[in-house]
Every structure is written in C-alpha cells, then in structure tokens.
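Just one chain follows, in the form predicted on its own, and it is written as structure tokens.
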Amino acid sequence: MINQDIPIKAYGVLDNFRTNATTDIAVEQLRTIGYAVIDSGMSRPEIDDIAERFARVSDNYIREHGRPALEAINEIDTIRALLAQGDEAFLQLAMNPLLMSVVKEVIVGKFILNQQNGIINPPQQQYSQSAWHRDLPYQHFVSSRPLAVNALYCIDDFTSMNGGTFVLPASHKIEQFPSEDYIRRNAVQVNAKAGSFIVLDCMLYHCGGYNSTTSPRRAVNHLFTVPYIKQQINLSQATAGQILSPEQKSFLGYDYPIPDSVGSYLNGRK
C-alpha cells in the first residue's frame, strides 16, 4: 500500500528515474533496494493449473530418485530444473512476458536462465533455504549493473505465517554480509500473492522465514546470469529431447557452449 502520507516534492534535483509502467517501478526499486514484487498477469485458473502441476512434478521427482536418497542429501524439498521434467508449462513460465521486460532492463545485453528449481518451505520444521544467502552463494563482490537476477515465483500466498521470503534491503550494494544488528533493524519480510514474481537482485541477502502453518509453502526459483556464468544443471543437454524455437534454445543456453578442444572454438567462431 501507498502511504499518500509521504513527501514526493523535492529541489535541488538536476535528474531522476521516471516510471511510465508497472515494470519501470519493479526496475528502480531493484536497482535501489534490491527487490520488487510483480505480477505475473496470470489468471486464477492459470495460477491454479501451475499449482497442480508443481504437485505432480514434485511426487514424480520424489519418485525417481527416492526419498531417502534425497532426505540424505538435504535435498528433500528442492525440486531441480523443473522445465526439464515432461511439463513444458515450466519453460513458458520462466519465460513470463511481464518477467522478461524487467529483467531485460536489469541485465544490460544477453542473459540465459541459469536454474529453475521448485522450493518448498516444509511446515513446522527448518529447511535449507532458512538461512541467509546470496543466489550466488560465497560470492563477495558488488557490480555497477547486475550479472545476475532471480524470479521466485509464488505458487502459494507469501505470508508472515508461512514462512515467506526475508530481505536485506540495499545489501547487494555491499560486499560483506551484514552485522547481526543490522539484520535485526533492518530485515523485511515479503508478503506476496499467489501467481506473483518476488524478483531480486541475485547479489542481496535473502532467506525463507519459519512456516508455522500446517501446509508447504511452494515456488519456483528462477536464477537469470549472463552467459559467462556456468549453469547449475545444463539445460541445454537436459531439454535436448524437447521440440524447441530459436529464442527458447538461446534462452536455455543452447547458444553457449563450452568448447571441447581448440578446433570446436574456431569452428563456432565461425
């Protein structure tokens, strides 16, 4: 909510940031604080349709590759490379119209999408993404425009009892990671709808807060990097299978790969 409160004239100001959109808005807080909440222009039943999917990718993963498996290796609630799993749904996902025009204001030039994992936030119990981190984790530097930006989108309400995302604000402006004061007076817990993108600066400090409900609370995280950043998965050998269009193959990297020998390197030059 608009606090009309809030003082906006000024003076002394030779130049400022104009929002004409939506995404213009989504875009300066990103640059400045480091986080914006969008929507995803979904309807309801869209919204609902991508809930269920999630559910049966979910079981089928578990499935796969087994609970007590995953259980040992803290990997229990992350589903990996979602778009990869049988339901294209996922890749139409990560390719949100309203997501893309923000993040291709945010990354000057060419980007890929890097991950996309489905995250759950058990209830009554601490899960792995509860502690505080960067989406590119032990990295200590700050960049003049941003390398990388996540999406997480939010299959259920964000909310203060279920868990939903905390953020440092401004923290992708600085090297080090907070003081535990700092964390204290100035952490931010994120409420967003169902069907919305929670999009971050991928260097600002971040965690998922205790869900003291009874239900999971379910995203799907999208990491964006520019090409020189290796991918977490390859996404290209993981879709190599799936009938793709030029611009989806270049957004899933298939543009970028790594060369095996010298010759293969002349011979993309070409």
Ligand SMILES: O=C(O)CCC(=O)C(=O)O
The other form holds:
Amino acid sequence: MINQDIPIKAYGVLDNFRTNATTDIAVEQLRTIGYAVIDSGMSRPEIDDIAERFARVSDNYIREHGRPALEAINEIDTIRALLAQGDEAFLQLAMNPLLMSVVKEVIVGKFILNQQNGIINPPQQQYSQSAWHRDLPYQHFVSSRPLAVNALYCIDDFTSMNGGTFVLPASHKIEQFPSEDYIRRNAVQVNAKAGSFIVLDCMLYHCGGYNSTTSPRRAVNHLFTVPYIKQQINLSQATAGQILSPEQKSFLGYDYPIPDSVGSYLNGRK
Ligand SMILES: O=C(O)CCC(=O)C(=O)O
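Pass me the form predicted in complex with the ligand as well; I've looked at the form predicted on its own already.
And the full complex, kicking off with our chain again.
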C-alpha cells in the first residue's frame, strides 16, 4: 500500500536507490527491511490450478508416508521436495520469471534451489512453523549480500485471521535474536493475496501465526542459495527420472555434485 502523504523530498543525499522495473522496489526492500511481497503474474485459473495440484500432491504424500508417522516426527505440516512428487507444475512455480528476476538481483552470481516445501498451517491447532526462526537456522552472522533468499508462494490469501507470516523487519542485519519486548513492539504480520510471493532475506526472523479460521493456510516455501550450501534433500537425485532442460538441471544443482574422489574432482575440472 503506497501512502501518498509520506514526504519523499530529501537533502544532503549524494547516492540513492533508483527504481525502474516493478521488481526493483522489491529488491530495494529486501536489502533494507529484508522482505517484500511480489505478484507472481499468474492468472486466476493458474492460481486455482496450483491450489488443486497442491491438495492432490499433499494427500498422496501423507498417504505414502503415513499421518501417524509424520505426526510422530513433527512433519505433518510440511510436504518435502514438492517438485519431486511427480507434478512438473511445481518446478515451473519455483522458476517463476518475476521471482527469478528478483532473486538474480539479490544473490550475486550462481544460485540453486535448495528446498521447495509445501507448508500447511492447520486451523485452530499447534503449527510447527509458529516459532521464530531464520531459514538458515542456528546461524548468527550477518552478510552484506545475502547467501540465500526464500520465497513463500501463497496458495491461499495470507491474513491476520488465518495466521499469515510474521516478520521482524531488518532482523537480517543483526546477529542476535531480539528480546521479547522488541518482538512485541516491532513484529509485522504480512498480508498477501493468493498468487503472490512473500520474498525474504533468509536471515530475516519470521514465523507463521495462529490460524483461527476453519480452513488451512497453505503455501509453498522455496529456499534459493549459493551452490556452496548443502541442499536439504538432494534434488538432482530426487528428480533423476525427469526430463529436464540444461537450465532446469543447473537450477536444481546438477552442476554441483560432490566429487567422490580426487580423481572425479580432477575429471570435473576438464
Ligand atoms: O507459515 C508461515 O507463514 C511461515 C513458514 C515458515 O516459516 C517456513 O516455512 O520457514
């Protein structure tokens, strides 16, 4: 929402961000406050189609791995490696052109898809992602340029009623986790429409809220990282049976296998 009453003139400024394309403002926000909402450019039928596919894939996943077994390991809210579950639409989602243009600006040089997980915030229940975290958890460094960016694709509208994502603006710039008082004063709940991406610097503290409605709030979380960061699940092996373009293979990390031996490392240099 743009507030027309906010002053925009400045003095004493020699250098400033310039925004041209629609994605530039998202890039500027990611660098400064650590998050931005961007439209995927998808039509209503495409948004509905992804929602149907999500429901189908998650039902199959829960049937395959078993609800009690997933509950026992606190995995019932997460559908791991969606794009490796037999539906090509999720790889296309991860490579959404508007999203890619933002990620390319923010992560300098090569990046790969590190994770693509479906998440389901269940109605009126405990939710595994409701505790504050970074998406590179247990890390307390700050970097001048992000090593990783994540993008939550909203399957459903994200609202204050259904527990839309909370963020702590600019927390990617400070090593420590803030105090409770600071969190209460500064946390922001992001409202976003189905079909948009909430893009975060991966070091921004965030969490899901309490879903007080009667329907789940669903999303697809993506983590894009420099290739040196280990994938959560080996996506080149998990998609080995799929027909993929060189660009898709590179995006999934096929170009960065860990050599088994000095010999295979040296061969890879040729
Ligand atoms: O449910 C949400 O809005 C946040 C999800 C989240 O924190 C995550 O997947 O890392």
